[in-house]
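The form predicted alone is given below as one chain in structure tokens.
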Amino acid sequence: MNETPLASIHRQLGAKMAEFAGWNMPILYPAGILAEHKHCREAAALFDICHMGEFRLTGPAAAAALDRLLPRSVSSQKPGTCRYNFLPDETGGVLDDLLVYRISPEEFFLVVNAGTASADAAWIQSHLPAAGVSFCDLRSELGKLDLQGPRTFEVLADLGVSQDAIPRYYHWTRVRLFDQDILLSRTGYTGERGVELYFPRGRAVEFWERLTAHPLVKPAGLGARDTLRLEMGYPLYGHELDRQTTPVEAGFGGMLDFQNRDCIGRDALLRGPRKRLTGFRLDGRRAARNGMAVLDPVTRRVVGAVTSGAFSPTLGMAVAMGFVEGAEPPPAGTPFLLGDAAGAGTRLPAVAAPIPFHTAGTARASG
């Protein structure tokens, strides 16, 4: 397995690793998945994240090719912006989810899932132009880490970073952190305040231990980013998109503009949706799980199937995503069934629930 520059302090932390799209990764450390995720609610937690893919593009056909490959324009993204985005094959379905940078009228930065990065770097590559645009390949170049919480704001001040420095919610900006010029973005995972820090890999190690010695900030795994991003609602490539998933299934339509320009899976997308993105709220802590079937209560039919389960530390109670066949989502309170298709198994009540399930997140907050 692949191993980012933190893999040796992970260890020395005592964290429990696994792979993770191919990477060997902290799942948790010794304090545990729930202390975590209740340390990012309340304070602030660092996640590694120099797993992920980084790419450049630049040259006058850079916005141009771009929109041809995304079905959310980059033309009309302003430069010191961020958005998400995705890489739909020819029918809608995504090869990857992804966050598009504008650094400059002419150049572009990619931040893609570790586990496609090397697929999407090809694809990429393989629908550009021949002249007006190239490509660069960041990920031996960059570390990245995860600063998220609702005092994040108040760690970066006490280590030189002052709040006015600070870029509005889903805008980046450079700032000099450890005596390093860095790329900051103010984006996450989780639904809190925080930052994406992007420096020379080099420093990995350095930056890791100098955040973590300040007294509000704690090293946080996989699972607590996991049960953080399910309390969002927020997709996780792999379980709620994938190829045979498009944007519009699962929720993003509304933030496309494909309908009136030629990009890739644009014939497809017009089509609509067969089935639509779920939320479950779930009786007790007893948690569906990747796989499990959606079924109707009364006639035992299946439709659907769950993508993502877990317990939710901040509310208290198991909440689980996944998809329902038809191209309207279920009212919410709409009773569904959640396991085993065959009936051999358990099977947990649920009721269809509004997505995000937590909303009392930092995220957008300014002060």
Second form
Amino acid sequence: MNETPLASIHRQLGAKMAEFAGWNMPILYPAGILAEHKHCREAAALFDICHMGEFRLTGPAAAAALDRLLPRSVSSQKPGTCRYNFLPDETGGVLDDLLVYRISPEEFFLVVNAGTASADAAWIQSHLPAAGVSFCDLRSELGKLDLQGPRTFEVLADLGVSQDAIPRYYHWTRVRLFDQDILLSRTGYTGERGVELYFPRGRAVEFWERLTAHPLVKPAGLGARDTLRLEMGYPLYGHELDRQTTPVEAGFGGMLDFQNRDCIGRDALLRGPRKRLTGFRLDGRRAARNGMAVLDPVTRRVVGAVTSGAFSPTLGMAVAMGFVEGAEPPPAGTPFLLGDAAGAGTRLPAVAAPIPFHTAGTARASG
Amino acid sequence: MKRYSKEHEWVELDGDVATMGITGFAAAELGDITYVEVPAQGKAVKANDVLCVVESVKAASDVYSPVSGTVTEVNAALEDEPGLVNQEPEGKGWFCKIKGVAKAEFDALMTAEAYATLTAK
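Would you mind generating the form predicted together with the partner chain now that we have the form predicted alone?
Below is the entire complex, every chain and molecule, led by the chain shown above.
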């Protein structure tokens, strides 16, 4: 199993470690998921994201090559910005979801999921033109830490990165931190004001220790990362996104522009969605879980499946996401049962609910 | 005096009434407990049957009845405050009382020392 450069630090901190996407990762620290979640919503949490993958594409043909691979064009993307995007296959199914940073007219930085990174690298390289674009796998070179929470800017200011230097939401910049030029983007996976930091992998331990030395910063594991993203309705690859699901079905049709250009999966995406991502609020604290069926409460017919579910620490009730058949998502308030398809086990009452569940996040708010 | 099961429940016997819950070890392993489905009052249970369900942020887990008998009382406080199980697993975080428990069944469970040895492994 792979380990990030911070694995021994996590163990020293008393983290519970478990396998995630082929990596031995901290799931929670002794404070526990609820406390880590709360700290991220109220102060600043630090996440080890060194498992994720980064690639660089450069050259005069890079933008056109990416436009062929992605249903959201990058040629219209301005240098200095980040865009959420998808890597579909020919059937429109999602090979991975990713962030694309436009560094300059001819340079792009791609951030992909850990479990799919090697397959992504092979897929991208096999679809590049013979000349005019070069692909560079940066996984062994870069470390990544996410600092997330409403007080992130205070922390960065104390460490010498003034608020003026921090870019707007979904923009990136280069800043100097701990005597190092690093890439900082105003992005994240928690719904709170925050940044993602990319720096030489060899300095990961030092960056972690200096950031966590700040009194406002506490470490958070993948358990809290999951409940934080679920409250925001953000998809997790392997749950809300996979090769059986298109980006349109997952609710991202509005940001795509594949219709009038030649890109992989276009024809399949034009055929429209067969199912739609749906948020659910449950009656009480008991959570629905990935793999449970979604049933019509009257006919008891299976109409979909739950992809993620947990107790929402911020809302104090259980929430879930899943897919319901049909071209349009069910209106908010539509009742469902979530549970055992066969009828022997538990079925939990739920209603369709707008995503995000947590609407008070500070992600977009400036200082 | 308390006894313990391999499935990480504790039991305390008073006459033929057993009070039970999950151990501190189990609560720590589960992490923050967010939901406890206490058993129905009047439910007849047999030792090693699934008694109820606890959920942490991460996952749901079955809780087994360490003894046989009838559920006569449940800890209603857990409905709104499931975190009591993490805070005081062998106190305010108790799950239920089971009546009609045979002393021999209780005696066959692990002592505190034996359970400590099991969980130290």
